[in-house]
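Starting off, we have a lone chain in the form predicted on its own, written out as structure tokens.
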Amino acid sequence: MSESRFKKILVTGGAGYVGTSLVPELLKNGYKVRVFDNLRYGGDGLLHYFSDKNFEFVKGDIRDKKAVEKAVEGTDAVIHLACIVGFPACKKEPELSREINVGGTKNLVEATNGRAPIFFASTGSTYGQLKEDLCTENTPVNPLSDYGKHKVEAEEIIKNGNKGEYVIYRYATAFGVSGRMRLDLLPNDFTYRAVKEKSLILYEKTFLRTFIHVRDMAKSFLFALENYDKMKGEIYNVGDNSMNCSKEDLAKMIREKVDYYLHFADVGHDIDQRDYMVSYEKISSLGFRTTITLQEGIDELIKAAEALEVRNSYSNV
């Protein structure tokens, strides 16, 4: 890997699930980091870094054009994470999601205007249901949810508006422990339920999914910063071919480590109908590899479950 020519990085949405894993990696590798976040989900995951002279925090909303313009000033590159993430959250607040996911991206592109590259966290949800044996970056997008559709629109805004100065990453489903924890991600949810509830009802067990640990997502941004000149203006699937598996495979992996009741339901379905396998050959050919396996991530999640408690005051269980 070559040394990055970028020195100061703006991270939008840096207090979130990915951001709280990315910020320490950037600081550890000598970057100056400015986080721009509205703290919708709090800022506890960043508190440790306020003592670092290379860390700066700006509270602001990606929908506020002037605030975005000010946040971009003096930075060399932007890692764009600010987003309402996932199909349930977008379905719950569709107007807000569109304003942030699409409108916020437009504000950012207008603020950078090609003067700084944008490294964008998109998603494999853009592919939707399986149409080909293996989805490559050339597979036509077919988003099923508002979330996937927003990401496709945001990709187009960046491609058409930032004068070729971008890298777009379509990520596999994230998993693992982070400073701003999420339990709505499939491996995190399955593991938490197995440990805490000792049971799991699984719909559409044959549906195929693909995964990446959140710390490997962080490392992929470092890789892009260090290899920008040969990656710019392109879209990359980011994950690992070894972590293409069915929902049943994932549930059974967890059952090898946790004793819980697993029921395969014949009637009913998940709202999220994603079903696809993805090729990661394009980015792996440049030298990027993930470092944390699904099994290792599950071990980590099992240990972390002891420190996590989601309480429902209306339930006796």
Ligand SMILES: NC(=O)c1ccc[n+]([C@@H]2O[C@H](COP(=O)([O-])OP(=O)(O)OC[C@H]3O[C@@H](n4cnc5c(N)ncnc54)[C@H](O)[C@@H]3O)[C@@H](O)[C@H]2O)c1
The other form holds:
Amino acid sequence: MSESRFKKILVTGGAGYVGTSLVPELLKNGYKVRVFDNLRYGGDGLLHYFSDKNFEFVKGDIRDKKAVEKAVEGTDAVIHLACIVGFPACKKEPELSREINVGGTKNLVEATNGRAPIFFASTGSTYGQLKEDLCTENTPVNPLSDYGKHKVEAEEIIKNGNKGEYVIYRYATAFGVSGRMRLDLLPNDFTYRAVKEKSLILYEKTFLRTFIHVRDMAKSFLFALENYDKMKGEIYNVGDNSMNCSKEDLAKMIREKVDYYLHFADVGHDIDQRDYMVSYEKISSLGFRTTITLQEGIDELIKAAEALEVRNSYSNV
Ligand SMILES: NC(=O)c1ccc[n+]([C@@H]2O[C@H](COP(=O)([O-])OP(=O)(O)OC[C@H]3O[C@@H](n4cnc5c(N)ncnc54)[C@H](O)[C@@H]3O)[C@@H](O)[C@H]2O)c1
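Next block, the form predicted in complex with the named molecule, ref. the form predicted on its own:
First the chain shown before, then all remaining chains and molecules of the complex.
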């Protein structure tokens, strides 16, 4: 059971990849949970929790100010996940993603107005391409993609609008299996390709990235709820120093477990030019540690690949 003073938590975007790992952790720790989500990717990942008396679901759009005001009522903390996530999705629908990622955050802050703290899932994409060797929370932000830019704007809205009642988490890239699965995250994508397609063409192989298991992301929110008084009003990088590695290291880690063809290409370019080492000293000095390694996550992803099938609707096979 939790030690926290918060009782009822609103989780925006709680039907997504992170949300469907977070909701069970919150319920297990005695919180009442209200998920607010427009079910852009469906709600199957939450079905299991509808029988729990402490679970409530509200279908709504974060762009709808009135609906957000109503969703906040009766809750004493908000975990804000609702978002169009990642640079390719934001690039595909630039106006919509800005309305959701920036405008939706503004609606939320206007609804809470400092009465409830906001725990915000931001990202290391805010740092963009780095000039420094090690990225800390004091490193200036320099987002390259619309996604990173939206997150910086949303952070500012929360910092300036919620009367100091917030914790901002800049996460590493998530990996692992969750109720709403995502295969567009680097470790999940590489492992799926290795198992199913038996090959991977890798460019920008030396680029350094940093990772965190999705259940450790969930645990980091529990940690913030329990340690709010000493964490409030601050930004934290969230991940683990041991999970800073290159794309090549990641691909080779998978090859230790799956026999597949790995080709390093000279051409190919990611819009999100993240190539950085991140320091997690600030949050670890407060006692937060991740619990699941990249190797353990890869094992889990290999097992899950058996149960996952991405279908091509233009092919008969
Ligand atoms: N997964 C990662 O690697 C990672 C890393 C850093 C930060 N984050 C952040 O964590 C949060 C959750 O990410 P995720 O991986 O679960 O993504 P996801 O796409 O699986 O989940 C996003 C959820 O938001 C909901 N949503 C989208 N538009 C909405 C709207 N207009 N109104 C209400 N709900 C809406 C979707 O239906 C979905 O359930 C995001 O804010 C993301 O930026 C994720």
